Amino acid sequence: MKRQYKDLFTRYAGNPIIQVGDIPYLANSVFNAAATHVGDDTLLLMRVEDRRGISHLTAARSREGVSDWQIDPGPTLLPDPVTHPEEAWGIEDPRITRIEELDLWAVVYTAYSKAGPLVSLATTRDFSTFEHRGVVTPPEDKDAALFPVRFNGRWAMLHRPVSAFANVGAHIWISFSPDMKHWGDHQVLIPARRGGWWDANKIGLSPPPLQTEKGWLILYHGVRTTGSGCIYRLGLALLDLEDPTRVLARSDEWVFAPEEDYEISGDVDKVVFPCGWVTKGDTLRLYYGGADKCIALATAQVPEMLDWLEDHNSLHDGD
């Protein structure tokens, strides 16, 4: 018999924490922020869409990671369509991974152009200057993030390529690289389910993998198409610490869904879309985009998430 749980995530009462009116220059919307610790501060690298419809990335810093955000006066990382034509239509949805071995942060993001969306990589040591590493996967590919450590000498990345064949579905893949540039050993890691499941047909990684004592904790989004449109909801998975190609657990139920007005109504309705999370002790802070219009915050306890996933592991049922 399963243990009884309340909702794993608690929304911050002051949500949304950042809206477009907080940006110190004109823009259409702010959403889908990556997150990391920089010294004593929490840093968000936010997707900001300008009034043309082109996105760039802007940093916000806060000592306690909840309020009093200090936002860069202008864009922190702009698309560079001259040197990088794959960025002609903007850069979107970053994920940040701290790479201690290299003493830098890796920012993996979606570059968008006439060729379609693809995965690009930049690195930084201060979030003021960035080294563009360029394209790492061809289109169509999104929702990518690096692991913070090597596995048998190679870096690993989760991402979500999409096939031209609609009936194939969109799944989470894992790939490996000796240098963060050339990627191989591509394989489906977590497939989208079929039928009436909350994560049928299309899924994607949300924040980067989180290392825990039981494995790499994964938060991913599932997109269900209904008569009233698409609904983006979130579920959990767990990967083996030494071999991330081994999926140890996958949740049967979703754990977070759009419920509040700022999540239900916006530029894209009924969306909760996290690109970043940070931890302090057992407490996890999840930063997510609400309806492609604002940034909101929810908190959870990592041990409780792991216990819940153990009780709601659909792999026990042969899924």
Ligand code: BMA
Second form
Amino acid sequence: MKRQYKDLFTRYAGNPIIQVGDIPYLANSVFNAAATHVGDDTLLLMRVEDRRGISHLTAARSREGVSDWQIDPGPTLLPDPVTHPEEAWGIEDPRITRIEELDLWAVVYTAYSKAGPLVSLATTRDFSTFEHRGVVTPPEDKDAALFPVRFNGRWAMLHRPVSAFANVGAHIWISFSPDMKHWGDHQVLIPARRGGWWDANKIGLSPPPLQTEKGWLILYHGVRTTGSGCIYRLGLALLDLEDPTRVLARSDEWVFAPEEDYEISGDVDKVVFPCGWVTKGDTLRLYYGGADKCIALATAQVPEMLDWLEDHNSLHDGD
Ligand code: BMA
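Following the display of the form predicted on its own, present the structure of the form predicted in complex with this ligand.
Let us now look at the entire complex, which starts with that chain.
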């Protein structure tokens, strides 16, 4: 008999967990935060958009990862347009990967250059000082994150380049590097579907890949264009643990979509946009931007997500 499911994700009743009024200085909005564990704390690296329209990153720490956020008194990581001209119009949407082998965190983010958005890398050991390692892929490219381990000696990164070529769609790619700086062996990993699908034409990675016993669990966003604007929804995929170029599963339906007021209405309406998740045992905490205005939290059970994906695998359906 087919397993029965309720919604995989449960929203925290106190959402949104962080709003612009919680930031200790004036800003326009706070959203799209990366997440990681630092010691016993959960750390969020939040995108804060200032009142010029330029974004920077600010850290928030909490013991339970739900409330009582201690927010840095000023910006934690500012764009550095003097030494990094590609950061002229800000830095956005970070994803954090803990790299045990190097005893550091890699932060991959979108640098908004005058030639368009591109992917940049910084590393840190304490989330107070950062080493800007600079551009890793040229524009237009965003929604990137590193895997925490090497594959046959090389680092791997998921990202979403956009082609100017008409109607080819924007897909999730995978690339490899010996040093995290120089990337090659680029290939399409998960293509956007076409037609009426929820994830037609434009998709992108959401948080970094999560290692599970069945494979690397991927949460990605699909951008559906409608007569009244775009809807950002989320779906799942699974990659082989040893060879992440092998896609084992991809969900047919979306698993999370804008429903609550703080997701439906904001600076950009109908957007749920996670850049981070953390786990404790089987419980997963997903941190996501609501309507480009606030940060919200939802929880899920990893084994249930994997079962659901097995039952909703559309990998071999038509697109
Ligand atoms: C994407 C990114 C996100 C944003 C989303 C909706 O392209 O720029 O930062 O949340 O659009 O506006």
